[in-house]
Structure formats: structure tokens, C-alpha cells
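There is one chain below, alone, in C-alpha cells, taken in the form predicted alone.
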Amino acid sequence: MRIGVIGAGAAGLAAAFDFARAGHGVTVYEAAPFAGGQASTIEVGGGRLELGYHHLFTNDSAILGLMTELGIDGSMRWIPSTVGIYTDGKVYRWSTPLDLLRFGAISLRDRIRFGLLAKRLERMKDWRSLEGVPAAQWIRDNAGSSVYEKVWEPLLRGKFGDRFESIGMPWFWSKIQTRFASRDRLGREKLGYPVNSFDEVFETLVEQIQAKGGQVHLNTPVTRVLVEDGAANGLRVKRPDGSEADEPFDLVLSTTPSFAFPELVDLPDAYVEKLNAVEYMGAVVMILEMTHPLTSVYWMNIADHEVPFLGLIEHTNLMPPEMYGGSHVLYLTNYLERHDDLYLMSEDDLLEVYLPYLARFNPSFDRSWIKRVHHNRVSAAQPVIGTNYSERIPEHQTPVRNLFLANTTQIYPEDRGTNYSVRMGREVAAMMLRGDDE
């Protein structure tokens, strides 16, 4: 068969790898000039760095298994994580159970209650009973108002903006499950990172797809899914030279965001309603290459309404600065509505908003530490996972025969991420090859 794939991110390339390996003629079209989607990289100090911060957990079996199949699992490094939380004008360590006991922003009674609650969620394996419950309500009812107000309410609001009270409890449950699964018996977390960056995963996928007879075309957007008698039979693509061509395919897999998918193909109203029922938060990420580290922790959660960003991820507190020409790499991350002023700001204006707050984390910080700035916007960064979400997920098999969809809105109850995108891409590929209709 001839199979067309729209999008060269984790899901699209993982699916294309399996199509090619099964002996089918697969062609991947990517509108951007690079592969990797949200895990794509830039050059920093002679090394490669993701435009959006990335790491792996020890239970990320889908991408770890794929790396083994690709023969690049030897590049993985596992490093003890360091985590902090900023609240009430102070940075607290947030890496181990002992750190929780020292968390002075809440009473000792609430700290103990917090720890017991986290263990309860870790042991809870059936998330379905939580589907109808908002996370905010469940946390208030079970952890108390102090824990909610000092920790989870500002973090939920930072992640989902004004929609934070509608987020379903399974989303929160999955976060706790993931974090605990990557901890040892003493509660210490380990995170993984490929020393050649995630770019190695995507470059190797492209190489192996092509070695098996497939094709990957970058800078080549799809403008239309071609349909005849209710079945997809090809793609209209715009080549880098500006010309358009119609390419025939027996099966088509799209990995586009839900809001973009109806622009490519006419779909029944009921399916479009499902696509539109799940909204996305956008994201803005600023990367600062600096002469000095800002803090001593890798991941800093910001639980303070006054600070205009959600988190500080200091990548070179996980991997050595020598990988990036000696620069210390700091991500400033924010999840925002796509119409938000901060989302629409220029790099220079946004930097001016952010800079005054960095001294809160290190009083010695000086603007002269910044060597270079990178600015990245993502329009479909985070699906808004509401209550009873499973009822709203669009089917992978669309109402158009031979046309399938695989995007981050269909990852559930786990949160979207590279590992789960790989898993989904391969599962949908297997379904397509079997001829399943879900």
C-alpha cells in the first residue's frame, strides 16, 4: 500500500517507521523545515537543544523501546532530578519526602496530609472513578484549603489559565502516577536525557524510514486531503518551490491539531463538534543562554500569581554546560491563551516583562549574564483536559474512510508528551494496517 502521513513529529515518524518496516510505501509531509515537532532542536554552543524543554521518565517505555529498536539506546543518561517550588517569596526544595517535611509554606499537619494524599493517588490505579470530578475540587476536599491555595491552585491556574477549575481529576492523577513511577525506594526521582539530544531520535527515524524505501519531505505542507466516494485517496501538497501536486495514497494519517484538521478535509458536523470540543492552551518558551546559573535546581515550579511565568527549567542543572559551549541554559515557560498579550508579545518586549523577576530566584542575577535569547511560540501546546474527557475524544478512524487522526487530544488519561505520542503513533499505525475501525 501507499500511505501518506501529515506531520513529522513523534507520532507521525513513529507510525511511518512501522509502515516502512512492514514493507509499505510511506511518504511523510512536514510543513516546517525540520522534523521533531515540539521536540525539534536548535544549535546552542555547538550542541543541540530542544526548543521546548524535554526529559524522559523511567517508565516512558514507548520511546525508550523505540530507541532500543533504532540502536541508539546507549545515548540515554539517567540523572537524579532536582526540583524546587517558589511560593510566598521563597524557594523551597521539592525533590524528596524530606523536602516536603521541610516545606514551611504550610503547617506540619498539612505537610503530612499532603504526603499521605500523594501516596494515596500513587496506589489508585483506576482513574475512571475520577472522571466526573474537577481536580481543583478534589484537591480542596482531600488536601485542604492551605495545600490547595499555596501549591496546586497557582500551578493549575498557571497551566490552564482561567479554565483551571474545569480540569478533570484524571489529568492530575496521571501527573502523580508519572512522577512516582520515576522515583526510587527513597523517593528520589531520576530523569533521562539522550546526550545527543532528542534530535538523534528523529534523525535516526528519518534515516531508517528512507533506508526502507519511505520518503520524508520537509518544508512541504499538505493543503488538502483528497476524497472520492467518501474515502481518502490522496494528498495535495505544496512543494518548496511553491508548486502544488496531487499525490495518490491508499491510507492517510494526519497528526495535525484538531483545530487545523477541518481545514484540510470536509468532515461530518458531529465529528467536527468533537474536534472543536477540546481546546488547546498555547505556550511561549524563552531560552536564555547565560554565563552563570540562576539556581541550583533543574525544575522550578512557580506557585505565585505575581510572577508572569509558570516555571524555570534550568537544563544545565540536568546536563553539563560543556555540552553547550559552556553556556548555562535556562527555559522560561508559560502556558497561555493564543490571544493573551504575553503570547503575542515580541521577544524583546516579553524579555523586558520577565527580567525583573529573575532576581527573586537569585539576588545576584544581572542582565549581563544573558549571552543570547531564543523565543518560541507553540499554538497547540496543551489540550485542556476537562471532566468526563473520554466522552469527547475524537475517534482515530475518522468518518472519511481510509483517513485517520492521531494528535495530542487523543492521549488520555496520561498527559501529552513525546513518549505517549510515540505510543499513539505506533498503535494507530497497527490499527490502520489491520483494517480496524475502532
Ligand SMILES: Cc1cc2nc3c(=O)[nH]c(=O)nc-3n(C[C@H](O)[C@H](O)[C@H](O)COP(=O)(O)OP(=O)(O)OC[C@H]3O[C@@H](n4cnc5c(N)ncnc54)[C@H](O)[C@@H]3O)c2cc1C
Second form
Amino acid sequence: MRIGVIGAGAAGLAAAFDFARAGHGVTVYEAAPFAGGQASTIEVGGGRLELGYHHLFTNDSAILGLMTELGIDGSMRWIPSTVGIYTDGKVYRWSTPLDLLRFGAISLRDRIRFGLLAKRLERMKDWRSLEGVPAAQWIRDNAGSSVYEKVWEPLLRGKFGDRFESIGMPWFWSKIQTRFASRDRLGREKLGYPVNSFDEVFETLVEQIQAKGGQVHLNTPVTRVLVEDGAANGLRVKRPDGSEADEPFDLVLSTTPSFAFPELVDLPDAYVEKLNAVEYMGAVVMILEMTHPLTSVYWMNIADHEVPFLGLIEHTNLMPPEMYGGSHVLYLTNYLERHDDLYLMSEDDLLEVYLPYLARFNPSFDRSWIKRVHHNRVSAAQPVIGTNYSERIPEHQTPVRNLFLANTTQIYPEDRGTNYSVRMGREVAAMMLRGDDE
Ligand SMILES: Cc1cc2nc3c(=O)[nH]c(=O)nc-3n(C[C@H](O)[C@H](O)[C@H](O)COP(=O)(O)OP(=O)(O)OC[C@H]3O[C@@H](n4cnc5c(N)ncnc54)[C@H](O)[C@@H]3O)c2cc1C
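Please supply the corresponding structure for the form predicted in complex with the ligand (the preceding block corresponds to the form predicted alone).
And the full complex, kicking off with our chain again.
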């Protein structure tokens, strides 16, 4: 069969790998000049670095399994993580159960209650009973108002803006599950990173798809899914030279965000309503290449409304600066509505907003430490996972025959991530090859 795939991110490439392995003629079209989608990389000091900070957890079995199949599992490094939280104008360590016991922002009674609650969620395997409950309400009711106000309310609000009260409890449950799964018996967390960056995963996928006769066209957006008698039968693409071409396919898989999909194909109203029912938060990520480290922590949660960003991720506290020509790499991240002023702001203006706050994390910080800045906007960074979400997920098999959709809004109850896009891409590829309609 001839199979067309829209998008060379984790989902599209994982699916294309399986199509090619099964002996089908697969062609992947990617609008960007590079593969990797949201996990793509740039060059920093001679090394590759993700435009948005990325790591893996020990239970990310789909992507780790794929890396084994690709013969690059030896690239994985597992590193003890260092986590902090900034609340009440102070940085607290937040890596181990002992750190939680020392977490002076809340009373000792609340710390114990908090720890027991996290354990309870870890043991809870039936997330379905939580489907109708908003996470904010559940945390307030079960952890108490102090823990909620000092920790979770600012973090939920930071991630989901004004929509934070609507987030369903399974989303929070899955976050706790993942973080516990990556801990040892003493509660120490390990995080994984491919030593040659996530780029190695995507580059190897592209190589192996091509080696099996498939094609991957970068810089080649799909502008239309061609449909005849209710069935997809091809793709219209814009080639890098600006010309358009219609390519015939027997099956089509789209990995575009939900809001972009109806622009490519006419779909029945009921399906479009489902696509539109799930909103996305955008993300703005600023990378600072610096001469000095800012902190000694890899992942700093900011639970403080005054600070204009949600997290500081100091990548070179996970991987050594030597990988980036000696630069210390700091990500400043924010999840925002796509119409938010900070989302739309220019790199220079955003930097001026952020810089005054860096001294809170290191009083010696000086802007002369900054060697280079990168600024990246991600429009479909995080689907807003509301209550009773399972009823709202659009089907992979669209109402147009032979046309399938696999995007991050269809990942549930786990939070979106490269692992789950790989898993979904491969599951949908198998479904397409079996001829299932779900
Ligand atoms: C800031 C940030 C941090 C993250 N951190 C982590 C992390 O630590 N660990 C982790 O596992 N995950 C992380 N993620 C999530 C992870 O990157 C994504 O969930 C995953 O990469 C999504 O892959 P995908 O293939 O589903 O979608 P995408 O990566 O969005 O791929 C879709 C592709 O389709 C292309 N496309 C769209 N329209 C067209 C068109 N018309 N024609 C051709 N191509 C088109 C896009 O250019 C894109 O390349 C993070 C995400 C963000 C934003």
C-alpha cells in the first residue's frame, strides 16, 4: 500500500517506521525544515539541544523500546534529578522524601499529609473513578488549603492559566504516577536523556525509514487531503521550490494539531466539534546560553504569582556543559494562551520582563553572563485535559475513510510526551494496517 503521513514528529515517524518495516511505500511530509516536531533540536556550542527541555522517565517504555529496536539504546543516560520549588520568596529542595519533610513553606502536619497523599495517589490504579473530579478541588479537599495555595494552585494556574480549575483529576494522577515510577526505593528520582540528544532518535528513524524504501520530505507542508467518494486518496503538498503536487495514497495519517486538521480536509460538523472541544495551551521557551550556572538544580518549579515564568530548567545540571562548548544552558518556560501578551512578545521584550527575576535564584547573577539567547513558541504545546475527558477524545479513524488522526489530544490519561506519541503512532499504524475502525 502507499501510505502518506503528515508530520515528522515522534508520532508520525514512529508510525512511518512501522509502515516501512511492514513493506509498505510510506512517504512522510514535514512542514518544518527539520524532523522532531516539538522535540526538535538546535545547535548549541557544537552539541544538539532541544528547543524545549526534554527528558525521559524510567517507565517511558514505548520510546525506550523503540530506541532498542533502532539500536541506539546505548545512548541513554540515567541521571539523579535535582528538583526545587520556589515559593514564599524562597528556593526549597524538592527531590527526595527528606526534602519534603524539610519543606518549611507549610506546617509539619501538612508536609506529612502531603507525603501520604502522594503515596495514596501512587497506589491508586483506577483513575476512572477520578474522571468527573477537577484536580484543583480534589487537591484542596484532600491536601488542605495551605498545600493547595503554596504549591499546587500556582503550578496548575501556571500550566493551564485561567482554565486551571477545569483540569480533570486523572491528569494530576498520571503526573504523580510517572514521577513515582522514576524513583528508587529511597524515593530518589532518575531522569533519562539520550546523550546525543533527542535528535539521534529522529535522525535514526528517518535513516531507517529511508533504508526500507520510505521517503521523508522536510520543508514540504501538506496543504490538502484529497478525498473522493468519502475516502482519502491522496495529499496535495507544497514542495520547497513553491510548486504544488498531488500525490496518490491508499491510506493517510495526520499528526497535526486538532485546530489545524479541519484546514486540510472537509469533515462532518460533529467531528469538527470534537476537535474544537479540546483547547491547547501554547508555550514560550527561552534558552539562555550562559558563562555561569544560575542554580544547582535541574528542574525548578515556580509556585509564585509574582515571577513571570513557570519554570527554570537548567539543562546543564542534568548533562555537563562540555556538551555545549562549555556553556551553561538555562531554559525559562511558560505555558500561555496563544493570545497572551507574553506569548506574542518579541524575544528582546520578553528577556527584559524575565531578567529582573533571575537574581532571586542567584544574587550574583549578572546579564553579562548571557552569551546567546534563543526564543521558541510552541502553539500546540499542551492539550487542556478537562474532567470526563475520555468522552471527548476524537476517534483516530476520522469520518473520512482511509484518513486517520494521531495527535496529543488523543493521549489519555497520561500527560502528553514523546513516549506517548511514539506509542500512539505505532498503535494507530497497526490499526490502519489491520483495517480496523477503532
Ligand atoms: C516545552 C515542552 C517541553 C516538553 N518536554 C518533554 C519532556 O521532557 N519529555 C517528553 O517526552 N516530552 C516532552 N514534551 C512533549 C513532546 O515534545 C510532545 O508531546 C511530542 O514531541 C509530540 O509529538 P507529536 O509527533 O505527537 O507532535 P509534534 O511534535 O507536534 O509533531 C507534529 C508535526 O507535524 C508537522 N505538521 C503540522 N502541520 C503540518 C502540515 N500541514 N504539513 C506537514 N507537516 C505538518 C509539525 O511541523 C510537526 O513537526 C514537551 C513539549 C514541550 C512543548
